[in-house]
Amino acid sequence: MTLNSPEQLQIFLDVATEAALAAGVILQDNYLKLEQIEEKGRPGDLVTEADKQAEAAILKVLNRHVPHHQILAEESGTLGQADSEYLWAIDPLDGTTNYAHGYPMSAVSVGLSIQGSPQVGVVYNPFRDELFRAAKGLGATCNRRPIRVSQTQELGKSLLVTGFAYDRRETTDNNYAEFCYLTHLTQGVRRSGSASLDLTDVACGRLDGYWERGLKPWDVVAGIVLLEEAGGKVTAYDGSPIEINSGRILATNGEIHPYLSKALGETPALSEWKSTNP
């Protein structure tokens, strides 16, 4: 098989759903029965006993089907061989701070770039039972039901989603201005606190794009091969290719992609929004 053959990946995508549903059940059976949650060094940024040991689940589920790759794991780091051309960008729980307060809106992530390009994504959310699977030319689906990106050709008529850093107490640079301007361009802009599931909605057409920064790979790669398989599009605020280590994406259908980036680039300043009227 060749490095990116459909029977190559199809495994790899076997594997990613094997280490989420493992880790899924983990988040389950310590939903709402925490004992401990700690702070990571930023406010908000929390770590439970569940992302620790799910973590650990989907590691073991990978040390024994791919034992030579790389992996960026949230919670461990780097781990593997550093020359591989295979990298996991893995997230045991994307929305922490959700399911540290009970708010069922969170997943597991489990993405895989090879060279560089993501190839592979899983994101499981254990409480709708939505799992997401997708791999580059296999196409994606939501519990194994092909999925597609919503028709949305307006930017007014568009629902979007975003969400802020966990330094957006300290920087300017925090969203703030866009989540402002952009609520008043669109029928709305939610914020679900899980990039993965951000990504999701919008592959499976419920909204219409997603724009957020101060992003790790592990929050994204997977959801990134969902959406294009989807259908939709991802690039860099300004439409360039997409660095995913700079933070930044802008995820849509497609349709509403460049009016979405049109918009970020043209957002006011926030002390300058009350006397705009766009």
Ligand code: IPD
Given for the second form:
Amino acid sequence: MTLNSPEQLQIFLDVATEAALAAGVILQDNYLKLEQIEEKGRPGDLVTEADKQAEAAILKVLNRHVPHHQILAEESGTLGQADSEYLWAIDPLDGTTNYAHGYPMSAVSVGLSIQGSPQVGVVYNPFRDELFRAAKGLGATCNRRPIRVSQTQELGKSLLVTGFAYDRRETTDNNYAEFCYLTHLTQGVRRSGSASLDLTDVACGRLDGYWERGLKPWDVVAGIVLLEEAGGKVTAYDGSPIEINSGRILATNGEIHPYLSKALGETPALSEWKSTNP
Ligand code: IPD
Ligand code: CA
Ligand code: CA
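Form predicted on its own done; form predicted together with the named molecule now:
Now the complete complex, all chains and molecules, led by this one.
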């Protein structure tokens, strides 16, 4: 089997699924047990006991099945063989702020890049019992049913989602201007607090597009595979190929991609907002 033959990808997809489901049980078991919440550094960047336990459960599964692969896990950092062609990007709890407030909008995200290219993705939302699975060339499903992006063709008829990174108070490049501008141009912009669920919501056609800055590979690797396999498009803001470590992502149903890219490129500064007449 080659590095990414369909048979091999199917095996990795099953490993990712086992890991995500194991973590999901822990998130459910710990839900609303909110006594152990810490701040990691920046104000509002939280970590709970559930993040740590869920990550340990994922690592256990990966260590059993793929002990020679490299892992990038949010709470543990980089683990495993540095020269491996395989890199697992793990977010044990994507949507920690939601979780810590008892707002049930969080997921486990388990993605695999092979030779730098996202190839396998599983996102599990234990609160809706929705299991999103995809592998390159094998399609994307939610609870085993194929999913597909929306067919919305106009920005003015689209419903979007975005997010705001934890460094938003330290930079003027904080997405506030883009949020206002796109709210003005579309039927609405949501903010869910879980990047992986933003990507799966676009993948299954509930939303038409998503953009965000300040993301980490563990937020997006799984979701990128899911969205692309569901017929969507993922790039940098300007439409050029996505660079996972840049933190920026533009992800859509494909139809509205050039329009959203253009709007992001010409977003007026907040100080100019009153004179804006799009
Ligand atoms: C966060 C969520 C959120 C996004 C932040 C991420 P976390 O991940 O995905 O939607 O806006 O930038 O850091 O901290 O809940 O795993
Ligand atoms: Ca995250
Ligand atoms: Ca997280």
